[in-house]
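Listed next as structure tokens is one chain, alone, in the form predicted alone.
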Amino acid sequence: MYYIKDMKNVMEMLFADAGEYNLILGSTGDFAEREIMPSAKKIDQEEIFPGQNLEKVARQGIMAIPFPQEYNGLGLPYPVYIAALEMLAKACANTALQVSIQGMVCEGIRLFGDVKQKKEFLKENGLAEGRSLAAFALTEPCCGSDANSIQTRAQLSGNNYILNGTKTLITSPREADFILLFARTEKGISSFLVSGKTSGFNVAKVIPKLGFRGHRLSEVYLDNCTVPKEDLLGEEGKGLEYAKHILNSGRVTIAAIAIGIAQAAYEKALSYSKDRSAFGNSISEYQLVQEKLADMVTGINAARLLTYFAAHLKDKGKNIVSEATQAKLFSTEMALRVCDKAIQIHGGYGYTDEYDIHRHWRDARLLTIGEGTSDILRLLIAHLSLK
């Protein structure tokens, strides 16, 4: 069953009456296994953007789970969304990654947009439901972790901002209908909602990469890109503050994706260990393999508890900077360890395409870098603790 007992137990721990949520998630798990998982290997090997999967996900209502009903969301608790995202990642990490990015951008609009922007982008343009797709553009060639040093400029001219600069390592901007983009104005770093069809918004370079091959990692050139003044998100000069809030949500969703990837790798390794024989016995009978399996499942469950706790605190309106950061750090590094052990259990076959194990490791590797590298997250956690 795709909706595993461990996830169900966590939901029952968080909610006194989890029956309705477990039914929803059980159905979501069946959907992910039936409709999303079959194409995951092909998406990776042929580097196909998972557009068809995302259309199915939108129709299933998964993207809409955490957002208010007034924007055509479902208004369900945030941990339900995290559980659904975990199952999507287990089925196809490429599909789950776009859902994560979509959720980040929508959360930014929900938190900092004005009434008109929330109605226009979340509801009318269908971002909350997934009828339109979003991208997030912060990183530049000069700076990744040091976002305060971005150089892209936005100059106010009449009723428009004119944007010039370069963004890099941006996930699937060509496929996005709208991009939440950060640029420097007279008052400091600000955030803008930019249509992907805007003149002067140019996706000029695709960067080959190790994993998440269903998404094109791209460089974007802004050449006198004209953005209406009313598409400034929030206030001028507060973009970096907004980005930090948005990334808190993003780190929880990235943690969920890491858990889903690890769960997929673990289940494949568990099954293989039972079927594979060596020296007259199933390799699952050998202590060294059992040790790996024990470490894998323990790490997955520990990460799940940390992540769902952060999601629960967010649902209650708490400050989750430290909890979200811890969840992202622990879960992504756990996923890398679990996927590495899964390859080792498969032996030589783990290094080949046939068993589709190294895909999980390649995908997990990105998660220790995106949305804050593990090194930066450790500094942040320590800083918050010392404060």
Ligand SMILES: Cc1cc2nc3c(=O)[nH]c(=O)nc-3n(C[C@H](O)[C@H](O)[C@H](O)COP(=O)(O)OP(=O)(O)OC[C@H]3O[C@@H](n4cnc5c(N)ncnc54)[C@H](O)[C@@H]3O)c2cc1C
Given for the second form:
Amino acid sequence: MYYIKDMKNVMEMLFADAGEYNLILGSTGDFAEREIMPSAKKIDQEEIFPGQNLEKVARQGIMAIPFPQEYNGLGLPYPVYIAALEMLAKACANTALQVSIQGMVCEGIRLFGDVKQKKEFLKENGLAEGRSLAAFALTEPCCGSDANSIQTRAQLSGNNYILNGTKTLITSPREADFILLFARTEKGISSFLVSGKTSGFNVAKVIPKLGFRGHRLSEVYLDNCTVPKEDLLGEEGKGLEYAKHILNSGRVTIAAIAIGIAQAAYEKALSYSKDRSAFGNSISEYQLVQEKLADMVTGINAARLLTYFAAHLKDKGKNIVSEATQAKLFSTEMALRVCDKAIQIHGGYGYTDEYDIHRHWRDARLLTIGEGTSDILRLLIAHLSLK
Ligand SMILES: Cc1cc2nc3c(=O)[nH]c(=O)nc-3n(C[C@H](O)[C@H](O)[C@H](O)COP(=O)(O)OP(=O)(O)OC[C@H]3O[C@@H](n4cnc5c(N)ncnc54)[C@H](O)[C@@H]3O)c2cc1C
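Swap state to the form predicted in complex with this ligand from the form predicted alone:
All chains and molecules follow, beginning with the one already shown.
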């Protein structure tokens, strides 16, 4: 059974009647195992964008889970979405990453878009359901953590903004139909919904990298990129404030991906430890191996509690900035430790492509950097605690 027992227990803790949600998650888990997992290794090794998986995910309704029904969403609680994302990440982290980015962009439109933008982008263009794809473009060559210093400019000219500048380290902008992009206007940093077909929107360079190899990490070159005035998201000058809100949701979804990756690595290590013999015994009988397995599953469940708690508070309309940040910090660092131990339990085979266990470590490694490095998250948590 692909649906994870410990996850089911958390859902039962959160909801008085979790039955309906557990049924949905049961079928999501079966779907992920049957339809998504088989291609995960090939996507990584051959660096294939997981477009086919994403079409299946959209048809299964997973992207739509948390969004309002008026935009063709399913209107289900956020923890259900987080649980589905966890299972997707366990099956194929590359697929889950796009769902996470998509969810973050849709959340931005839902929170800060006007009525027309919500109807146009979430519903008619199918972003909420996943019929079209989204990217998020904040980082620039000068600055990632220090987003306040970005240099891309957007100059109002008649009914359009003219954008010039360079974005870098952007996940799959060429595959995206729409990009939530940040640029400096007269009133400060502002956010724009840019179609990937806009003239002057050029994906200039693909940057080779360690993990998440199904995604093309790219540089975007904006050369008099002309964006209609009505595609400014929310108010001019409030882009960074919006980005911070959007990243609260994004960080909970990154935490869920980390947990899914860790669960995949843990299950493989558990199974391998039973099958592998050394010195006349199964290695699972050695206490130093058992110590690793115990620490792995304990870390995974602790991360689950923090992450589902943050998701639950989000559903209740609470300010989750600290909880989302803690969930992301703890879960991503936990995933790295778990994947490292999983490689160790596999011995030399853990280092080989054949066993595919190092894929989980390589994917997990990004998660302590993207959407806020662990250092920046620690500073934020401390700042909020000291306030
Ligand atoms: C695979 C991948 C996918 C990505 N996808 C996207 C995407 O889709 N969209 C997007 O906008 N960005 C994306 N990014 C960019 C990512 O968000 C940034 O790399 C990240 O925010 C860090 O920024 P930076 O790389 O500029 O590092 P810097 O900000 O230069 O930081 C370098 C180091 O200094 C530390 N540091 C910085 N400031 C402080 C401080 N005040 N105190 C202590 N330590 C500090 C950091 O923690 C880090 O260790 C992606 C990156 C990668 C690797």
